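Here you get one chain, nothing else, as structure tokens; it is the form predicted alone.
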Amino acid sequence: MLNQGKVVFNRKLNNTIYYLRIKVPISFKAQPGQFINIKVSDDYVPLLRRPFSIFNHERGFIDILYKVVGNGTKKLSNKKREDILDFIGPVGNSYVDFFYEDEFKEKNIYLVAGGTGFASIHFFARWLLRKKIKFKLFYGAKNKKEIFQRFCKNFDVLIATDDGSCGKKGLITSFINGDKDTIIFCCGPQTMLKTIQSIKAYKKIASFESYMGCANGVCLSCVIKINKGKEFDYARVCKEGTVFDLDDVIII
């Protein structure tokens, strides 16, 4: 669905990370795990929209936490208060589609966020908090500059950085001890997701960060492999995802 919103603020949190709030119609509704595809420029450079996980959504606004990595996100970082943004969304399925309260009520719920995957997981954590469902958040990044503890104040959280500059030192997956009573919801680099595939758990659900050029399933830039027993198939992250049962995905 094509939408428009007005920039409320576009704050620089550090050298590369920005926090964007967009005012949207009251009728706009989104679920954790969904994303929007923003037109970042009024010209044809870049040609395609840029996808961003929804960091938070309340009645009348959506928040995006994003990293400046190229020309598209650089142009987005220059947007000012009152600027109008065109975007497609919300797009995709949700963690909520995989959350079965009756089945999970006796399980340990772990949320695992790696790097920019924190944006998607943060929205789900707030959803769980509102429903008074207990969970533990595992939040990892390269260094202290990429960790945003201010957004974790109400969470039971374990933080780890590659260089030890914040929290424990090491990969966040090193601190997860799963078992048959553990449900893992995760978002982050595919190397992290591949490691989580080997962790014992009742269920493992993942949101995939892929380059989604059109958000309509047409350009096929976001396909991943899905296990079909002796064979495999392809799924489009923007249409069949972004959230998948992690055990069904083939990560090379």
Second form
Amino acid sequence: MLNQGKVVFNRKLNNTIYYLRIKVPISFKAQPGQFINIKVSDDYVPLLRRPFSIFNHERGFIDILYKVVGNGTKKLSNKKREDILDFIGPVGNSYVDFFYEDEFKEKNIYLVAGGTGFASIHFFARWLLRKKIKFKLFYGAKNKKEIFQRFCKNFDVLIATDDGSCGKKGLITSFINGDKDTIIFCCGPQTMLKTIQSIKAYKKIASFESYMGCANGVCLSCVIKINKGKEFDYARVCKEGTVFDLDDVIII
Amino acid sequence: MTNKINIQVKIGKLILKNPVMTASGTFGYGLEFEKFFDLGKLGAIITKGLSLNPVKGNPPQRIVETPAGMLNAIGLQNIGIKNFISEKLPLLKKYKTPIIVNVYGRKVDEYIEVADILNDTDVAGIELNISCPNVKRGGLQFAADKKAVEKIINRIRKKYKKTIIVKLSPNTGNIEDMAIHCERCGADAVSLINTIVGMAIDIKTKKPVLANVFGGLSGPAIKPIALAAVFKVSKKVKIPVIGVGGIMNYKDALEFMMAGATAVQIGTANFIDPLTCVKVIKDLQYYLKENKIYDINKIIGAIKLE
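Could I see the form predicted together with its partner chain next, after the form predicted alone?
Whole complex next, starting from this chain.
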């Protein structure tokens, strides 16, 4: 769980988005939907670790795709090749835990990624590709700068941007026509997940993001609301998630 | 010549193998840390605050980071004392570490009821949380109410035979007065400080960042405040003072002990490095050896005032 890895590269893809590769022991294993919690600083600012979805993982390395939004990601963006990163993980459950191959055989698998939600969906897409399972990827973001087509080469993908600068113009969710044979796996902003809740599908599975303290199930910071009859319960994104049955989640 | 170094300390009737405990709310029910280290190494485990019945807690957003600290407004989400005893406690028994249950009630009777239930268990002690800033009823409302505190401690003391610690707040009233009051009422020790009330505002939306508006500030940012509280209180009371607030390493722990703390609790640091407690225990031993101090109790209150 407590791990260290050397930075292989930490490439700037555009103004705010970086592509980081960490070398890890061959014994390290992770599944799509899981994340790692990186110590980005050696002093007290920022104090807490920062959680990042795993963008890709193959024997001996982990890739992270991240956007610089504040202090923590800024510090991470300064890491150089050969720097040692201290991280905890992999943490959380996986899309794979919700993937029933036999049950899903005759169904249409849709993957929906919004913004940086693309990171974990990308890892899952590669998992499906390796298993030779057909799927369609719906990939939406604000504009062209936030779409990374270079990572979609092998996927059947439909792209949409808010301003139409890449792919179709409009919200990605407006291009999804679900039916009783559709299975959706998604990750992105809560507004996107909420829209997906109203799309018709056989099953909808979503990975959630949240503000985290410990990513170890103890601080209870990262909770989301889960249906429980007429009541609700709080579930920890870091422990019961990150992946949930979307119909179980109450998005406000 | 090899001299054995004593790192045992005493809190009430309770002997701790070392002075390092976990601070409530940062260590869950202990079991979440099994995968990181042997829990038997800890001086004591203090659980997440437990109430009579399960509590759902506050709506999210519950956490926000601030310079060298963090604000939390969890709202004491917990599984309830009965579930703790049936589900968690049996799994903790194999560790030879005292379990101290942090107890929280909405009203006076609830504290007493929880203490009654714990009287019949192997739990080594209770820490009364009368100072949580994140709940409307209970918590802080008691921190400044001497009569309520007296009722709680007196009535628990009558039946409860094991160690009673009272966790105090820097948020209301005079912490020294309250510590003296707790001692008079029969508490075995006081722990200080709980988190400090704070808030943060999102300037884009003009809304408070935390759904609860206010949260409890913890982490290195509050260490100087906690240290001053420990220093002041330990001069005024005879019962042991347990220092808590922003301890990140053995040097911080030493400061608290020099200020007068008999033991320390490590909180927020557990989130950042789950091994902090065991590192502090190891480093304290190393420090004592290097400085040829053969009993950790010699550090307690060792501050020099010229």
